[in-house]
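One chain follows as structure tokens, the form predicted alone.
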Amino acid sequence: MARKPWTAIVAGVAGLLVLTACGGGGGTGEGGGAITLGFAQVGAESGWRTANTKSIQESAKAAGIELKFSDAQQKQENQITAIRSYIQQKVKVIAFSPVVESGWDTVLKEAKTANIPVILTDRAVDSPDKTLYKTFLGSDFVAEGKKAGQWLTKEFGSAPGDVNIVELQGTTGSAPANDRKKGFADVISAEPKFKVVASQTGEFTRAKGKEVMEAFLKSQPKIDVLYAHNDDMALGAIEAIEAAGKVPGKDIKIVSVDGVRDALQALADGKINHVVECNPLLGPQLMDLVKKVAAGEQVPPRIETAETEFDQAAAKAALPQRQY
């Protein structure tokens, strides 16, 4: 099938690009014609969310519904103009991925005033009221930590003496990163031997990964493990490693979260021991859940991916048919 022109359109803060992807139908998402999504993405900040966002516009075309993209560049204020702009054009469906956790009940409270239902992908929101929002799909990012934890545990646990630990969080106030954090350190807790001299924030981005991993190679005289909670901080911080004349691997042992092929490919060659999957490929059982809730069916309140983890051998047997 041809694919029809994204038509640009500026919503409410300068920067906030939103992409309409023409489908069948009407855009206003009532009556009879298309499904009308509006979708606030977090950015584009790696490698896992730039396949996110292809699964969710490659699937909205494939399921004949019409999509409303906006990119928020890692900003709350603009997801938040984005919602309010789709509840303005009355869509009929909203779904978003938060940057950060707290901060969404105002503008839920105006989606369900409008009878505009909301599906949460991704990321979750803490607010108490669940009636907010119909479902949440996507990870369960303390498994993620607990996952990574019981790794260490395991290639550690007969270590002599401290192991120490630098850790590289997410997006602070994420879910993502409050909820890695929590599961690594659930794990580790158990062991006083497993210390956690440094953790900061790398923002999920390469460069800044790389930025902070020097900082800490400068303040820390020794690391024994790197903990990242995404591959692009882990590959920035391979980087300063080499930099740092050190040898990624085996001078300093990274475990880290997402499974995007550049990371597999540093495991496969050695510069990373372990890799926690976090699937991005959600667009399929998005517009599943897109079309279910704009028809009024009740879905499950919470969608969990299936995910794995990779080991070397694991990572060279995926790499030929990954897809991100």
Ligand code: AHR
Contents of the next structure:
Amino acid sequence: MARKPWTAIVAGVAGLLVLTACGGGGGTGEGGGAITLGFAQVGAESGWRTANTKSIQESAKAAGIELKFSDAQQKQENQITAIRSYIQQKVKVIAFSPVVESGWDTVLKEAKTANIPVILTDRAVDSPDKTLYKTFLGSDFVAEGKKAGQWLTKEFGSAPGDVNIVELQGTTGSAPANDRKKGFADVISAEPKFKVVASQTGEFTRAKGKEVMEAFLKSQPKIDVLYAHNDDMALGAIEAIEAAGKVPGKDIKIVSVDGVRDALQALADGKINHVVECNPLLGPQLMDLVKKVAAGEQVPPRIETAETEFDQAAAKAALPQRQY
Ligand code: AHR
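One more: the block was the form predicted alone; return the form predicted together with the named molecule.
Now the full complex is given, and it begins with the chain already shown.
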């Protein structure tokens, strides 16, 4: 099939950008036409998200799936509008990465009534009705938080006295913020010397991570550790720590989640101490699932991505091949 250029269409909603792409052969629906996938993305808040979007767009093209893509700019109402527009357009499959966990039942019921299967990618919803979506593809965020906590307990296991931790949370109400907080707390709560002295959202962005870390540095007389729910916030916080005359990675140890290039570089440079991986390259698996659910095939209810962790040596080894 001939490749069409990306085409922007006005969605009629402020800040909502919808892109359509057609690509190579493979993803045919009923009647032989390309499968149409409506994908409602969270936004472009982080390096992880940029890599995730690229993976989805490239994989749709390679699979011959017609992709209608929207960027919700981290707003649930924009995602709901996009999903409703996909229902109206009668796409074959809807996939989305929910900005927050709650509040999806109404729109998911609308998709179900319209007989359009829904796939959750990256982030889950807290709906008790599991029939509202076909599957979830993504990470175990609780396990990621636990890994961060386990690194901390090893690093500070024999240290005398309290270990003061500041936490930069992800977007309030989002699955990764809720679960990474919980996983971390579950591990560190076993040892009373670990004290989370301040915890606030940095909205998964570099700018907000910097701003909140500046406030932490002013309000907290002693900070030993920063736990950032993603790399972008950690990278923003590093700027704040350096501006305050402290040495990131030494005066304040840093553990974060994702594994984007800039963070692995900071780890290689000794400015971050540990990174827990969260894999954004979900596109190929998502397109396989789209084809299966479009064909009415059964798929597993939950598919988790394989992930690792990085210390300084692992970061140095991974950097030359890191795609994002
Ligand atoms: O949902 C995945 C999280 O969202 C990533 O860890 C973060 O960087 C992104 O914004």
